[in-house]
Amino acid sequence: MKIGYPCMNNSLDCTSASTFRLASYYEERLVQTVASNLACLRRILEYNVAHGLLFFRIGSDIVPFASHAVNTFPWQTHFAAEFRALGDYIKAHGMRISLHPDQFVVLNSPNPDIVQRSIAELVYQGSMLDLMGLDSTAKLQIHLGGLYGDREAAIARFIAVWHTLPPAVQIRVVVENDDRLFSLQDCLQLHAATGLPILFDNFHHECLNHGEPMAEALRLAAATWHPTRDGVMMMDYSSQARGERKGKHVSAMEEDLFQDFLQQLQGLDVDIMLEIKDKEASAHRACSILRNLALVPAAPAGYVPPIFPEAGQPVAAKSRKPRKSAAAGPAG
């Protein structure tokens, strides 16, 4: 079992997600702001092994613009050694990476222009998987899509264009039961079809089910992982805000639900990633209870953990520059 967080990590000073407006586009600022994120990605990920803190999930925005067609610099060659430093630094260590494509990412979408945009997508991503060079555990974490009036055509849709993705994003895609359209049940349809694993959420599969009790659930979506070509069942964990719309998550990990959710795996391996607003905070809090579980090794002799402010308090939030918009995405 492994435990992480997504995306950014809200203790140190840089960030893996710089970007800039497409407008702003020139090739000297793309080497800049990917040299940035690479080297941060890396703290990231040292300070993650010093906590014990080995699955992470990488950003989208690690390269700018890679999949839209302004972008022509060969960056896959350019920063080809700093990708497999990376590699061999996360392989090193035991850890499990993902990336979790943005909701622009539609490949049931019926238009055209958008699912090849999606396409385009997905193999940036998983090319720089394939740079690191990480074996098909590493994952690329998708939603069914979009409902369009017709459960039926939309999932037959995105089973066709899933044919179609090169082998290389194939082997990496796994697709995650949603909270408001597409359950574990239409998930379970997907992998009969095209045998996706399914990258269980239990706090959509509380929103969203048809009965299935959550130890159940688990093990109905732990089935759908090769043991070897996917690894164990990479899964996300939150729970809802108290007093907040349904479907909110939580800003800091619950530790009793927290507990009480573990009792439901009974004995099931799975990679926790935490939902969580807080992020490593709630991590470290996680990977103490499951340290004295006995489910992640012990820390180390004379290790001292982060103090952060008490579950439920807010954590100072440090600047970010912008995102690029969902128009400079595959969703156009």
The other form holds:
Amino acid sequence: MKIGYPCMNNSLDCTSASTFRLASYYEERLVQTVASNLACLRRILEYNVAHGLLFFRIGSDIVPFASHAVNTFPWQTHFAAEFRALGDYIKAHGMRISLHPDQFVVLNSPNPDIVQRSIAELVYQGSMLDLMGLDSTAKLQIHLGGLYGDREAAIARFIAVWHTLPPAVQIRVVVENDDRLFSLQDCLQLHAATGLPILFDNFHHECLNHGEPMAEALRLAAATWHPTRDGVMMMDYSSQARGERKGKHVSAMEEDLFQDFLQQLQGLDVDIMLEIKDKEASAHRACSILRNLALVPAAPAGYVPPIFPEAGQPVAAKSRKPRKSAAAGPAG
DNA sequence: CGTTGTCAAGTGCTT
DNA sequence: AAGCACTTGACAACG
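Moving on from the form predicted alone, please list the structure of the form predicted together with the DNA.
Shown next: the complete complex, the earlier chain at its head.
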């Protein structure tokens, strides 16, 4: 079992999601930004290894405008060595990686332009995993898409588009049950038609289900992951923020609920992504709980116990990077 | 230097 | 018809 958190680390003074406005796009700035993002990603991974957090979701903004027509820079070859080194590091430490393209990726849209843009985004994100040399257990996590007033037609369109995906992308795509439109049952129907694995989200399942108990839902989702091709089932874990809109994620892990959830696993092996606002802080807590239950290995050599911050207090102040000066302005 | 409106991209729901 | 929410975060303009 591996524990992870998505995209950002609040303890480090860097971000791997630096971007800029389309209006201020120019190539030199792109190169500078990607280099900076990859350097920060490396630091985040090192932090994770040092703290025994072996599951991580890489953000979508590593290469700004990667699937936009404005970006014609061959970043894949320019940064090949950097991506390769990251992949070597990931493999050397047995880390698991996922990416989660955002809401603009809608494979079942009736609009063919949107479908094409969605595929381009998947190709971009999948190619990062390819460049890192990671196998098909590194996944691209998406939702089924829109409903458009006809559930069966919406699912059928997804299946039709899925069959047209490049094989390198197809083998990485996994579908997550969402909290309003497409339930675990819909995802199982999709799995039956395509064989693609279901990334199970416990909180979404609580919001939208057909009465399946959590333990049963977990087993159903786990059975969709091919042991060698896909690896151990990935899942998202969260819980309801009290007093907030239904579906709103908590800001810090509620340890009792997490302990209750672990009981529902009934021995099932999963890699758990904590979709909780305070990121690595909750991941540390989860890891600590799992170490006590002997579900994850003892702390790695040289492990420094994290200082749990008070609620709302950042561990380290973010220091702003110096502004890029006008020296790198567009040609002239 | 702090504040705040805005940002490539989609969909469904609420007002 | 328009605004909002979705892992919101971070850029960029303005004072």
